[in-house]
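The form predicted alone is given below as one chain in structure tokens.
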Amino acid sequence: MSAQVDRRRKAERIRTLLETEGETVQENVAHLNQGRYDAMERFDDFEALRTAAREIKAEAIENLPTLIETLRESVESNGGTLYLADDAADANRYISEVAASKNAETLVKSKSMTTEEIEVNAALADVGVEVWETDLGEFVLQVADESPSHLIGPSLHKSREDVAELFNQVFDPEEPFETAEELTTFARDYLGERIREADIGMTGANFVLADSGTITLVTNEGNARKSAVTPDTHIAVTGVEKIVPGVEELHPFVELISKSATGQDISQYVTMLTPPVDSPTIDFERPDEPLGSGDGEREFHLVLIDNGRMAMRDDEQLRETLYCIRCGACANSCGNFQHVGGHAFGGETYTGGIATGWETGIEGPDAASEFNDLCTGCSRCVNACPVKIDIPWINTVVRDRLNRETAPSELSFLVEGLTPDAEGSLSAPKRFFGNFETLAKLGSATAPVSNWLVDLAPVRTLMDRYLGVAPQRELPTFQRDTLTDWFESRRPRLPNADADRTVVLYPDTYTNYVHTERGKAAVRTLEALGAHVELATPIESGRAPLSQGMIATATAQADAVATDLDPYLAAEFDLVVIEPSDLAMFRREYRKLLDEDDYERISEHSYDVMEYVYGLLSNGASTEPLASPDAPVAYHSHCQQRTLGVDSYTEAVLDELGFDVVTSDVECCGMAGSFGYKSEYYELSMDVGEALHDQFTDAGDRTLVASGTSCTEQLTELFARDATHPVELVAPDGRT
């Protein structure tokens, strides 16, 4: 299959899911997110417990072999059996043998992603055991014969109307189901009968306590408890990473999981069982006899699943995946997931941003290749994750591994020499998007011919076919005179000796070659507020190659930036950055790319340009030289600003200067760097951006303002008029 055909197939699949599931996914995820935001607002200990939970997980994974043996002793001491399964086949063989030993004909099961992972339902069906899902969402999917679309809400993509239509078609009730109450009442009664008839109950386990053998089940329906204690035989299936030392270490997770997952302060049911339980056995065929009249004896099997997890533990880059407590917050916080759901943004079992780590660890990197690019690296999921997993980095690492498995493209000659990446084995689109700096230099040096040339229809057709550039997307307009050219043609207006502060302005690739006016505005603004400004060498920060999983190239560029900035930082210059995604590189991603000293020096001295303006004004600089408002403003902050916590400074400066500002609360514009330029993702990008369009539709003729290049370009595309950077609004001589 050619690359273009593959991109069109992917675009078609995404288009179909946007049309069939997108609206319901958006509605349900928005509900979950609002609950999470409210829960965080009223929970003062959130950050402290996140830190504690991460530390507990890190230590537990480090000591996992010891914890497994402690747990084995506890379970056996309680009268149960622990089986450590190497892989899915091993686990299913053991479970099937247990079922055979009990002459089991039916088994009821509560929701468990680990049992989805090992496909236990199919394995039991092969040996003649009928399996019933008792979680409502899983039951819906079992009836519909579909796969889960979310870690905690498996049928998140289905509306009440969808479920009613399904149940009416399959169960043919005398009166058609319509309401949620009718549907849940039917499911409760139907599944209650299955539970009473079952020979075996199967559950997962959210957490397992090594020192007691206690399993903890966090649910909202109570079906897990019923499945565990109603049949005489209970099988719990869970991954080895779910073990924590004891009940003291359990506390942060019980506090965090429901707040992060559904926004509940605590789930309806937090069940702690130390099986085999002492609950009386029940014989439903003798309903008039008292509890305990059953003839059976309690039996418990804990099946711990490895299935690649111990190898993940030894993999420095994938290890953090094992910290995951399966709350789904990473998926809910992701702009792309909010619109297309887990049937696109997920693998065979797992969904959302963390799915890349799980699918890679269990099945290998190829299992993540179809959806891995849907992570745009915005890092909102890191702030949402209750154990602070660096999910974007896991996605980047897997992308890098997939790149290295890719045979060099036969079309690489098209970009050879223009794309001096360090990886050497990449598809032509990866090399193209990952080397935007080279493209920008060439485009600027040959402007305006370059701008005319790439707008020609035949050229756009070739760019779509061979480089995967969406033909609908307007391309950047390169400037012949770069910011560096302009800066070198003038002398700093404020000599260093007379300045209150000394600043080195980082000329990111877009500011230097495309949006030069915002760079000029930044220089004029900083100088007007008393700063001596010098311009760093225009070197790509590494953001573009990192977004393509080109870690070696990004590292080389980060090293070059660090070397260039070193004399400025040694002389105690402040580093001011215009593009938020580059600020995020300096403050966050460089931790992975540079040595600790270089990272600390750059991170500690870097500022968003409007953050820095706010600081100068707060320290006594006069607003007098800055521009006065000449029009009301509609402002959208960049997602990286929000994750870094610097978005409020722009609003504060505009407010202080008297601007009439309407601010969007839309989390993502949908553009996300090169993502919105790609042929296969253009429609998803525009669909995500539609929320921003809707929010500013009533903003009338307000000046459109955005802090990031991606947001600026998306606003321009959505409204068919220009958008500008906030520093251009406040620059002394206005927007020129």
Contents of the next structure:
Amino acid sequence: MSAQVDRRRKAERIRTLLETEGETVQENVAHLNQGRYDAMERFDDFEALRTAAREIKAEAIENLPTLIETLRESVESNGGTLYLADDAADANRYISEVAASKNAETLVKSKSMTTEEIEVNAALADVGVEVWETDLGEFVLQVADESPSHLIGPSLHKSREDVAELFNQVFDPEEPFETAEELTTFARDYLGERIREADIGMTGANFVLADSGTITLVTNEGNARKSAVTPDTHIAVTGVEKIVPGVEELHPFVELISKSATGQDISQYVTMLTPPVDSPTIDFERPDEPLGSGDGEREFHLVLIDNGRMAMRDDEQLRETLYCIRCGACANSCGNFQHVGGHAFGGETYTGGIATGWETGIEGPDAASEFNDLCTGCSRCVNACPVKIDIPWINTVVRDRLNRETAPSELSFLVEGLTPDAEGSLSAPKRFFGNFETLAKLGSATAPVSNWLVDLAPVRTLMDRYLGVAPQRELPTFQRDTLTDWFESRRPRLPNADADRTVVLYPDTYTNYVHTERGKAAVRTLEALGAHVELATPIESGRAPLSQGMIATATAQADAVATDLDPYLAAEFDLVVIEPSDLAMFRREYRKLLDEDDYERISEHSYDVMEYVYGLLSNGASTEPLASPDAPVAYHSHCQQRTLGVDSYTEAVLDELGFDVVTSDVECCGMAGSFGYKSEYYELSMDVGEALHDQFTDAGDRTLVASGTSCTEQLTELFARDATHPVELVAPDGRT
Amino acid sequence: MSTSVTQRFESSLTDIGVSITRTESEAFASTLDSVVTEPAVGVPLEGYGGVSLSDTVVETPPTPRLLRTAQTGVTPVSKAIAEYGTLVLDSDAAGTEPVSLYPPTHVAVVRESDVLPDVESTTDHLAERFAVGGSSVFASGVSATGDMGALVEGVHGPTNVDVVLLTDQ
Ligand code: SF4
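Could you present the same protein in the form predicted together with the partner chain, rather than the form predicted alone shown above?
All chains and molecules follow, beginning with the one already shown.
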């Protein structure tokens, strides 16, 4: 039963974070996320520069060994030193030696995740060097003795009140601090003193230029500038992946990083230092001598950290993690992260969606096991990432690797037969959620008994205990008559003689066994608009196993789908899909699962059902046979549908038919496939859903409409009334 | 420099809260004196034609004490970026970097001919600098933080930035 205990603990931890940090995190992260959307909107070159940035990173990582050597020559010819550290211990040893050689007593640091990764502060404390964080967020954490909760806003889980309370307690000022101004002034003066006294300044680097040895720091406060040039000795610590060839390659990143991170067009300071810098040394002990007149000399050390990165470079799946510029946009765009923050959604050092890649590469996959499940694969981060990393895929790959490490549960007989052999060592819940299709077939074949059965309290208790299915959730009601049964019952039917389009409709598992009405509505709508419709064989697309990290099973299902669709696509049928998460499989994930030709063909010919309706209407089909509005609508588009950019078609069609529509703009409904069904994530899922609920509070009795099954279920639960798929709204009346 | 680039520069500065004062070389000293708050410290305007800090209230050369006590730091600017109101500050032995950073107000003297349209158009300048070991900073507006629970301006860097634009250079 220990798995259930684990799940309870996890649920408890998440609950505590939701209560203590959730609100502040949500406010700050949502603000950053909105800033990014606004900045992208203002900036025409965004897509072109993302493409350029990705290419630059891909090439730089490919040529990394050469770039390191070029950089070494540049740094040395400038008069600095480059040290390539194998791991954290090696880096810390070198840094401690430099500190010892300067008889350093104090060191000031500007914000750097890489130094968090190697825990340099502790290493320096061990050799008697006092370290001060000069970034205000990092300073707050240093005082509070906490770890960062966000890549760029390390203390964004703390509100002004939290910081005031902390500072009042620790620094005991005569007048208690209250406002953000007071706190900032105090911290600035306090740290200003530390900077003036410091023997060494330490910074990270956002980008390093190989051909000149220039390091780039992107900051807002000015502390990095001060830390780098006030003490005579400067140590920059950064990962090897930060190197780009030269200044030409820097430009896209300067444009992208702040817009992605905070929504600023450009950060306050983009500092490009080619150390040792020309700026004069500053000796505060000789206050009236002109700057630079003392005998101080500038010294510079660049410590490049490998710490698992070169191995990541050799790992085909993890490699693109190294393209990451740590802007935090993937965290900001993530529904789960917005609610729970990096203390749950993060590992030893790194937070957010990409943390899975970083932690796995640096510490090993186990470091990601605690939080990796928080990525639901909703894909909202995919368009946010300035270097176009497929973050959900990295999460899937690591989940797959973790699955393979887990010892088979002694309870796996419960779900025996649910999993193909390819993934024999899976835990019972993974098998259960990953094999929804088998379950659905069984449930449908035995309906309504299966539905009565799972409604029984003792059964739900067992499902919670052994399978991790949240007892609060209503389970899908399986239909005895599947969509396929209905479709077959309409035969024999001749091809529609007037049809100018031929369509193969994909009956996803939910549509076929649970929500058959939306399938029938889709068929009737397409036919009414003049298309001839055939139904593909109901084979699960692979979405369910993929969401559990079962890549082999997903691949086998993708192959089966491809084989089934082949004759249709060869005959130039258009593939129409009702469930957005399956459309996303066809258009996105199949790239990873199928060979290129199959992928190209399926992705190119697949359409969201409302996208297709829009197309038919634009090509002259009459709206006349379609239903006219009988009530106003509140529409929530699906996360993956938005990533694919097809959500607008639904709105356009509803508009054209005269519906009065309000829409939501939350990133995800919180249900995200099977995520919201899991016992340990139920509360988080409902917390995320709350945001959606809030957006529709004024919706009154509008018809609730959502494109995805999970969104439909979540809306139903949140509002305690039914939600429907848009195609059911527009479908012509009639049952056959 | 085309007027549209200058106009863009001016409106970008306004957007990020930086004031701008236009002047011609002849009136520079009196204009500058009207802009700075004393005590003021400055870096000589090397290479600027016919203007100098020597007949102004600005003290040179910078010393550690002046860095700490001056209300205003006056520096040259090598390039400016119209699109974002960015000042390109080249680090030099005279102390442009610390003088633009330590005092609460930074007054940047910009020649209109140095205003470039966008970030990309500064690449040549940067490439030249870096090739000879030089360093530069893009500074856009005042230093700021949100780390104390609300946006606060003037953290480790200046709280005010003012531009004096030399329209005849
Ligand atoms: S993965 Fe992409 S979006 Fe996430 S932090 Fe890295 S660069 Fe930013």
